[in-house]
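Form predicted alone, single chain, as structure tokens, below.
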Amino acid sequence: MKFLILGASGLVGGNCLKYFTEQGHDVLGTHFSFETEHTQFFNTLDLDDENNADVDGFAPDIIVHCGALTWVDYCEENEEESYQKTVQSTLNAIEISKKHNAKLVYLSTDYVFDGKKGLYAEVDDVNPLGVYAKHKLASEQAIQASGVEHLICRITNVYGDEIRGKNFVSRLSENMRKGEAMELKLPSDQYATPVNAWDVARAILKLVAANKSGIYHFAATDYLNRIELAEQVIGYFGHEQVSLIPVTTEQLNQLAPRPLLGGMNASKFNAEFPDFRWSNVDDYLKKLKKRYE
């Protein structure tokens, strides 16, 4: 198969380019602000844009978008600059599925719900509470609508191999290998299902070589708040100077709210695919030790 991946600088979108690439498929992997020696530059904004990789003469038969604006908070306080970045990058990726005749992949979230149930099927009302959260539904809704075959993956509290080391639990197990003095004040009533990006990766081929439509929620067996999932990583590469002081998300008292009691379950995934092993926090980081060891 050939697979465009948009945003493949990214977290999810970097592991996607490795595994479908281990796989045998052709993959074009592309970046728009930020370049990797594997990817080439495509205005997901602009699909005249003179720099943009040929993705015409690549002829795709799977898009998968997994570009957006993640930066919640800064989402609220720039609300075009969201939508332009979320919503209309999905309608011209959108565009050239119809092109294309190809199948869309979209990486989706649990910030589509309120987080007053958590755990969440595919079945359960939607209710977004932001505007990166609202933008996301937007982008579903107008996939679901134009009559392009698709596939709708929600996914939440991404986390793995990553080449800026972004993620929340990279980037904690890298600070505390240095041995700094760290004071977190991390959330306590924030309850999510840390999935790794590699599994994402996988997961999403399985749908597409089984020719899966619809939507999808990914999550592994972990249900946490985010101080027990930086206490995981204190356990494998923590130190004395480390200070976590729970506190409520009321108190942190950021701009965009957040679905408190948010995740995915992940029955439908897991009844089609018995076979498929989710791995969790702790066995991304006895890898990750071991890699530093």
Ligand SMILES: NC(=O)c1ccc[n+]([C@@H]2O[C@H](COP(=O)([O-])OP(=O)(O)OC[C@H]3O[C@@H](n4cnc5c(N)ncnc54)[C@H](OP(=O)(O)O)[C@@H]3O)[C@@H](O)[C@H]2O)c1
Contents of the next structure:
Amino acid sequence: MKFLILGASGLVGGNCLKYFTEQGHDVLGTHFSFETEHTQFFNTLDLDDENNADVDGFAPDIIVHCGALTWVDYCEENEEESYQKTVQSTLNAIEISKKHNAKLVYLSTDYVFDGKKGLYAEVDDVNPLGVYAKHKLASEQAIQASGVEHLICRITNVYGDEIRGKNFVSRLSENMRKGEAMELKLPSDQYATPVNAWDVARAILKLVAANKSGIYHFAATDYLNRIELAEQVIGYFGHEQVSLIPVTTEQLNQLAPRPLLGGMNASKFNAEFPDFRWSNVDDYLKKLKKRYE
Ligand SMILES: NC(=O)c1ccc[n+]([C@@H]2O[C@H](COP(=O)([O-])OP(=O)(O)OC[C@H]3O[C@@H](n4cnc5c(N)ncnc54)[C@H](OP(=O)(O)O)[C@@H]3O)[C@@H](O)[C@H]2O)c1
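Now that we've seen the form predicted alone, could you pull up the form predicted together with this ligand?
Complete assembly follows, chain above in first position.
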């Protein structure tokens, strides 16, 4: 199969690029501002950009759209930019998908929910709280209304190997490993289901290979708040100069509202793929520790 991955210089897209390639598929991965060895430039906001990779020549069967403005607090004050990078980029991905009759795989989030319930299933009612969340839902709805064959994979709190190492678990473990002194003020009331980007890639390929469509929630067995997640990292890489200070979301006063009891219920996926095994944060940290020995 031929996969076009929009946003393959990022965390999820980078893992998809590596995994799908390893599995023998033909993959064109794109970057925008961050060039990598294995990606080509493509601007999802300007399909006629003369520097764009030759997507038409590649003629994808599947498009995995990972591009979005993911900095939720910034989105709150920059609504138009958020719309462009999240919704408009999706409308453009739909256009490419229609042109090539390609299935569109969209990465979405638990932020489409309000966080009053936690561990959301696909059938639960959406109620996004902030700008980023509303734009992610608007993108989902645009895909559903477009008539293109699609998968919407909702994820949250993604960690794992990534070139820029910018995800929470990677950043924290790297800084601790360097012995940096740090005081971490983290919310003890924001819960999510951390998931490894490698498992996200594996799960996407399972769904595509089985020709599934519609919405799927991805999650491993961890259900953690930020303090608990940091404690796991400290368990492997911590030292005496790391101090952890639990605070409430109210005290943090973040610009964008957060769904407090977030997280995904992956029962639908797990029932359809009973042999699939999700890894958890502990497995990843164990692996990281070994890598550094
Ligand atoms: N990470 C999470 O915890 C999480 C949770 C829930 C949902 N999601 C969703 O999962 C998706 C992937 O997230 P991620 O964490 O992998 O994000 P990421 O690491 O920030 O990667 C985003 C990717 O989009 C690309 N991009 C941005 N603007 C672009 C443009 N105009 N044209 C083409 N490409 C563009 C970026 O390219 P450059 O860097 O090269 O500019 C990058 O490759 C996003 O849709 C996000 O909303 C992520």
